[in-house]
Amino acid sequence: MDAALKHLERNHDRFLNLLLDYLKIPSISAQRKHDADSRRAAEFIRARLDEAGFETGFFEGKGLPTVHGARLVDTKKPTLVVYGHYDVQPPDPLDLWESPPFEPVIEDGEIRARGCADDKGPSLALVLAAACWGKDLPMNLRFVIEGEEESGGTVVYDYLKVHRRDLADAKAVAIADAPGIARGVPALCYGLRGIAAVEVTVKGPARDLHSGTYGGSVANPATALARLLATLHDAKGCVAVQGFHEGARPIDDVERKRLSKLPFDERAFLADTGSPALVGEEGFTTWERRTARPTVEINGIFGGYEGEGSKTIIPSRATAKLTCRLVPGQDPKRVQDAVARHLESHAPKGVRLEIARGHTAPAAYMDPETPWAKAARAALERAYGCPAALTREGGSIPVVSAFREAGLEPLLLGTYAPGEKAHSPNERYHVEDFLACIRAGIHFFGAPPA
């Protein structure tokens, strides 16, 4: 243990350096134009896991390919698997960025850049984990660093098909793909919320009409589609789609007390969030909203005159993107067609609604308890040298579910601080969470459950 510590205090900088040269790749996995970069970015990840001594190769799929590298040190001892993913959410809007979003900077500790802490930095750090060890590795390591989790691809779940057989002699994978509970606290992620995307598009005339000559006479797409996504939520903040909360567990009295008793700051958070004020679903906390109840939110609205100046029309056709996040027992597939049937019901007179269903992921809940779940805590604790925090996480990693399929315990690492901006512009990554994130695969990797 104390020789890897040392190697990573000696290659500090060089360390730092590759994640810059990383970040500089722009991954960004929902563009097609992005694809070459993407595969820039897989080689990159590659590379770094040939130099710590693994077996390598790339899965290559209908997609971006998904790089795999295993370093079996002896069969009786425990295998554990890591997943991260290589790929990026794309940056726009690129005019609120205080820097170029692929041309990472370091001010007052923090790297400013896309990607940093989702999912480039923590996933990288696992592999520097692991080549800290060099040699004595103590126990069976296999990588699985997909490029597609920013998009929804579907390589990834091949691979996990193909090679479970090989996945075999593992009995739980880490993802450092979360959030810490506050500034240089970190956490063990035991719950995040599952996903349900559908888009609503409301048409109306065949042709974009003269606001003047028609206005009146036809309904107003836009106007239709306001109305329409209005009838969501009751005037209580709670989601008014019928079906929506079915299977929904509730969040137990055990649970409620864990989760109040968490260093979460509200003032800190609203702050962080720019908004004038918290809102969200009576008789829960802020807490409790974000991480353990299901929502609905509204992604985007589109349709109609988008330039500069005015133009006096009425759009043909008005479109909304919604993401609905759900807790465990609700069935992602009956959440979609609940919300179809309520849009339906609930369409203006005079237009006709188009609905498409999106991606889908339930919603993830582990024991925080279980031998590995203890072992992965204590390595965040000496790593960061303060207790990790047990929490529940509002975002989804849908990959979870696959790999609890396919035999794995989800260990989700909360490595970096609350607040990064991930999947905004600016997002940026504490220099230090990155050597703790290190740290904590040294000590992980070092002391895995008998």
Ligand code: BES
Contents of the next structure:
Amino acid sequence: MDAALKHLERNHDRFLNLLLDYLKIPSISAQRKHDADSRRAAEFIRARLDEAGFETGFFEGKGLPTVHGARLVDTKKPTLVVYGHYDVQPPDPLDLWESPPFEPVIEDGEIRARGCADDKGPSLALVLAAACWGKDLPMNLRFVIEGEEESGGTVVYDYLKVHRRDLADAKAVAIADAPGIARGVPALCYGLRGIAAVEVTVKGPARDLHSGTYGGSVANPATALARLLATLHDAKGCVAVQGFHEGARPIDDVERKRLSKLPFDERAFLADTGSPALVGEEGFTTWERRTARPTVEINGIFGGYEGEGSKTIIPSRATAKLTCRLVPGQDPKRVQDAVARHLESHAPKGVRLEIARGHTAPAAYMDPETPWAKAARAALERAYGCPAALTREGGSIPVVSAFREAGLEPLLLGTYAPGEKAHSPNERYHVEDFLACIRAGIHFFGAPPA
Ligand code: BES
Ligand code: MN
Ligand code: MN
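Condition change, the form predicted on its own to the form predicted together with this ligand:
Complete assembly follows, chain above in first position.
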């Protein structure tokens, strides 16, 4: 252990520079024009695994490769899988960045770049933790680092199917892709929400029409879409789609109490959002609303003229991109069906709807008291100098349920500060958290459960 930690001490600067180089690669999996960049990111992380003594490969499929690496030191020792993603969200809107998203800078102890916290920093940290152990690595490790987490890709699922037997020796999968609970306070996150994407297009006239000549005589698709979307919630902020909540597990009293005791700084949370106030479903706390209740969100809404000045038209169509966040018990496909039925049955007169179903993933809920979970918590505590909080989070990591089906227990390590602006302009990551995450990996890999 000491030797591995010493190795980290001696390599701070080199490790940090590696992360900065990694962050320079715009591996935006949602955009085909960045495929070559994504592949460079895959090669970059593979090279780090190579350097750490792993036997590595690319798993190719319909999309971007999944990088895998194995270091099997002793079949009698336990095996841990480590998952992460090398892709990042698009950096748009670009004009809101204080420094360019793929030209990382360090200011006030924070790295600024797209993907620094989500997830290049934490996932690289665990690779480097393995490197710190050198030839003395105390357990078997298998890394799986995919390139389509942020865009609903499926290559990693095929990897898990094809390589199921390779993973059979592992009981758990560590994932450093979540925030802690406060600055310097890590978390073991035992719940994630699932997701179900739906896109709806409202179609009206065959072309954009003069709004003077035709206005008042045909349905306006943008107005129709606005009315339609307004029916998704009731006055209490609850999703008003019939069948949407089917199977959704309520929050029980034990958990309510547990969540209410989290050291959650609601004022800081509000300040971070920049919103005038926190609002949401009646009868639930902010933490419950954002992690343990299902939602429907409009991610994008467009149609008609968006250019400079004014243009007097009735647009021929308008579109909204929706995603639902799901809690344990909800079936993502059934939720998509329920939303589609709701939209169809609430469509205003005079328009036609086109509905497309997007990616889905169920929610995840884990037991934070298993031997592996306790080992992960102990490692976080040693690395950060304080106990890891037990949290539920509202985001989704689609592959988590596939790992579970493959018999692996997901261990979601919350290693960075809340409010690092993942998916937003000016994403950041504290250098200290990068180093702490490497330390957490060193401790975890050094002390598997008995
Ligand atoms: N790391 C996040 C998931 C996450 C967010 C976990 C917050 C814990 C707290 C992940 O990279 C992510 O953003 N996932 C997407 C998945 C989607 C594109 C299918 C998400 O949640 O939007
Ligand atoms: Mn992530
Ligand atoms: Mn993300």
